[in-house]
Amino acid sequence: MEKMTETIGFIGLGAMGNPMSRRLLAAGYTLIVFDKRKETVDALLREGAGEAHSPVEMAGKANRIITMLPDSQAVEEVVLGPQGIIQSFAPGSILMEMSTSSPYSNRMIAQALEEKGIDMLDAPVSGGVWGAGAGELTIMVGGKKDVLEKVRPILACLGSKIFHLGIHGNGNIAKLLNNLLSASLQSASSEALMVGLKAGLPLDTFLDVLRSGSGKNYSVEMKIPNFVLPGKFSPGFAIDLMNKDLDLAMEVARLAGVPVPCGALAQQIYRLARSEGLGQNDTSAVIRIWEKWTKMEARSASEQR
């Protein structure tokens, strides 16, 4: 495979960052990685990646850096901290900040970088771990269109759909509202399924109805069949992270001055799930609230054999 000329740094090798970084290696890019988990870094080193021991070291070696981190605080520390990217990133370099974080924090970071001649895009993703591994992510981009075009080939290795949404922060606004809707649909789908089960409907057939009718959505098509029916709630996308995203989405709504009663209900349901000890489970585990209330479990007979 032809070696790409750009050197890419990747910071944050978690459930999403790990398969995303492997996609870039497979595409022939020179890749430098940084993560606090040594075993994750070592695995990528064996596959051909290079290592940086800090963000500031990475920024001295790469002209393109991707961050995939858990929250805004982590992003700010990695970019603006004493050992942050900003300390050694050369003018003309580009940061692709692909975490799901606060759009207002993103805008502050972008301004600080711009004063140093460094460009930034906020480019959060949707599509989960499977999409990250398959290169089928949806990428929502905020920032300058001409900067996006410079790194489009890199992003195209990671996602099949790339949307430019305007100014810095807008990518994360879109992602947060997508997750607000996703959480609402997951809650409503869980509720409907468990009411049907409690009322005597055959589980698998009723789920087929929901997947075929006007209530069809990602939860009944993908999450419930792949996580709930087999009773395997390993993330996926953790309830703890969804709670963080819902808090940020509600902040967007508050600052926009828009009432969000449906979103507020979803936020409370996911807080309840977290209080029940489900925070490290996949978001589909929210159904376990209704399973507790009904004293029934939504497990497919075919999955249990």
Second form
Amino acid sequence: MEKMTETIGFIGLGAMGNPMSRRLLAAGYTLIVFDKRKETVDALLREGAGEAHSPVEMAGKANRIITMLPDSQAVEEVVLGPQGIIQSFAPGSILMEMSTSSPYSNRMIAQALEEKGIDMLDAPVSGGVWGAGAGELTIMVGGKKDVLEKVRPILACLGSKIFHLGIHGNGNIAKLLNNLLSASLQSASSEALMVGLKAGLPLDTFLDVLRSGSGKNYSVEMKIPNFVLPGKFSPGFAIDLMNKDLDLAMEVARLAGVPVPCGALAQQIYRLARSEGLGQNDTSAVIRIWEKWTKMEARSASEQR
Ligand code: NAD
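Switch from the form predicted on its own to the form predicted in complex with ligand NAD and print that structure.
Everything in the complex follows now, all chains and molecules, and the chain you saw is the first one.
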């Protein structure tokens, strides 16, 4: 019943926002979209979405808005800027900020919106482009529980696991620490695989061992088979975006006063990957650092022919 009275605005139609907004359309929601790249908007208009030419125009028409933007700078511009959502969003409306962004910036934004009677949740996600298309994202929510309950059906359309972690910004903290761990595992998995190859182990069988043994993780189970072996490093989760997340995670750790030696190493490895020109590749392309050092490539036989 609620669905009929909700108009959802979606801002940021990139690798994640595109499949997420398509899911909302397919579920029958009335959807209005905006992105500063016109070509991404046009594809969704053809599928039945309405268009807004700015965040302020969107906020005048929608009572729910989702942002899926690269970083906090973009989120602040879209929400608080002169053409921002805050200028026209009605009291009682809800912003779901689903980007991986700064918890401290989102707490400031939530405060500014609250002064106008507008609610906000930080609701960053994990699960990648595949999870976005399948509605299988993990969603980490910070903000008021009763606000979450109002938009739970919308979020349930996008993710199969929804966790409420407490106050504004806590969803972001959980997401950033997840990525700190993910970057460490991806680096360590790449290193182990490439040492094995250089030492003469057969690629596919050794990868099967890593997927079965006590070192198994998302990188060896999903990223290496689907991105590295075929040598297809896009689209996915860009190394540039992971660099942003690691910097934010280190800020969380610094403010919490906890040393993070493993995370600091992963941060340096991902900076190195960006310096090597890999910024626009999926995070799994970090393995190319070791491929360069070993002068070998971890590709499946069919891709090497
Ligand atoms: P992306 O770069 O593919 O998409 C971002 C979109 O935002 C682009 O279409 C861009 O044109 C648009 N945009 C940027 N600034 C804008 C502005 N000021 N106004 C309007 N539109 C603007 O990024 P993505 O991979 O879709 O990631 C989006 C967010 O989700 C990031 O915070 C990322 O860290 C996070 N994330 C990504 C993945 C993944 O696998 N790609 C997974 C989980 C979380």
